[in-house]
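The form predicted alone is given below as one chain in structure tokens.
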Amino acid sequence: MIHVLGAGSLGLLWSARLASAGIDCRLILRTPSALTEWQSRGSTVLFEHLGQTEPVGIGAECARSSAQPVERVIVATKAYSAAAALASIAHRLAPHCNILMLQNGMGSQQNASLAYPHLKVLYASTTDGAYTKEPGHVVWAGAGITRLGDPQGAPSPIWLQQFVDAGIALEWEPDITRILWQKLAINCAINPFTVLHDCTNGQVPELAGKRLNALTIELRELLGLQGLDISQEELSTMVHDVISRTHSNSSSMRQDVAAGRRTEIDFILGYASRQALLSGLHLPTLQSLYQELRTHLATLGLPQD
């Protein structure tokens, strides 16, 4: 049994594809109410991909209330909920439990191992593409790959090969923290110019003008300081093409804002400008970009963390 936390387009997302690769998975949802409203639509998610829609029956069990063992989950939250939907299950994970992260920017991942350094924390970056059209609804947006490793160093668990042999794409990575970093220095890079400016991926290196080298520069020394060898030209193009990779794309912390939501701004630009300062390091490019978000946000009436 996989356990998925959370469900949201990505928690929906990865136990839709789970379920119809006939893998047993169950959704964890976090109130009784949340449960009762998963059961009145008759326990099944909505999958659309490439035009085709199909329902799909997955399980759902209430955080708190099951006694049910979580021997493996695939923790799929926001990286602000991270903590309180793991707290929340605390008392049911196996000693043997696999805990996998799927979120966002950088800090809710390293927070699980604190938290559970008697269990194995494994940590994913995925590019796959999901929003919900309506409660129940997951559309799969954009097939990518999702690339997972244990920072600790281990070999991939055996577990995993079940996603391989349902066609899920999956690619083990022997240092995944370094996956983590260049993928935070990408999401620092575009993800602030797009709500700043309220504009696609692909409008930013205009609408940023010299502010964005300037950040990637920075960027670059940032990494560095984390035993990254990445060269400022190799970053560069690193960004760029991802910019065009998904030049009419709005990043997900623009979509946020746009829906009144909470943003990912404290696990992207925040854990990066904090990293900063606890090296020693001076960003004024970063920390500026960062304040000026946070000012923006709070203008919006929307967290700044």
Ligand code: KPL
Contents of the next structure:
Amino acid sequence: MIHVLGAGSLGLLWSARLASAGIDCRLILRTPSALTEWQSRGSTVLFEHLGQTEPVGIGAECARSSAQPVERVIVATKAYSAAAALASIAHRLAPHCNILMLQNGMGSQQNASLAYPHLKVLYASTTDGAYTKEPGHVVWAGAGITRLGDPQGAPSPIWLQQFVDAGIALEWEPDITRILWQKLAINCAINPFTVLHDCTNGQVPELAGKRLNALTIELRELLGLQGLDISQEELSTMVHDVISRTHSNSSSMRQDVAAGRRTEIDFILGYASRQALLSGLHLPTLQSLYQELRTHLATLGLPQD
Ligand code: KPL
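Cool, the form predicted alone is there; where's the form predicted together with the ligand?
And the full complex, kicking off with our chain again.
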């Protein structure tokens, strides 16, 4: 049995894919009222992909009121909700439980490893794009790939094979921390500018001007201190590749702002900035961008973390 913690778009996407492949899975919902609402919709999600919509039945339970042990759990919440979501099922985590963290940015995964040192905590970075059209209706807008790995360097656990057999695009990464740092650098280089200039990813180079290059130079320094040997040219190419592949997209942060939602700033720029300070690294472009973004969010009445 696979539990999926979080019923946002990513949680619904994962549970719909698992359930339609015949994999035994259950959604864990936060409150009894969320469970009642789920059941009132027939415990079914409408799963839309490539213009086709199918109803998929998924069993659900409430985090605190169920006593069933959790042996494998996919944490599909936003980064800022992951710790509380895991804490709500801490009493149910089996001694051999495996936790798979799907969050954006960095920090939430490391916090889970610290909070549950006796459990296997796997980290993932996904390029799947999904959104909730209306409650109980998830759209898989962009089929991507999920790269995952064990930060302790252990090999892929056998239970993941059922996902591969179900056709879910997974790639095991022997060095997942490196992948997360690269993704973090890319997010730091794109997301803040899309919010500050209210622009698509493709408009970032023009609107950010010289700051984009200055920031990439600083991010490379930060990656270097984390043991990532990457040249300035490689990092810059990576950033520009993502920009051109996603040129008409709104970054996740810009989408959050547009929807009046809390952003994951603290797990993207906040994490990078704290790691720089811890290493005694002075990164003026990153720090000023972080502060500008925090001020901008406050002006919009959104949390600064
Ligand atoms: O991951 C992304 C995000 O929006 O958070 C990028 C890479 C910027 C693509 O939109």
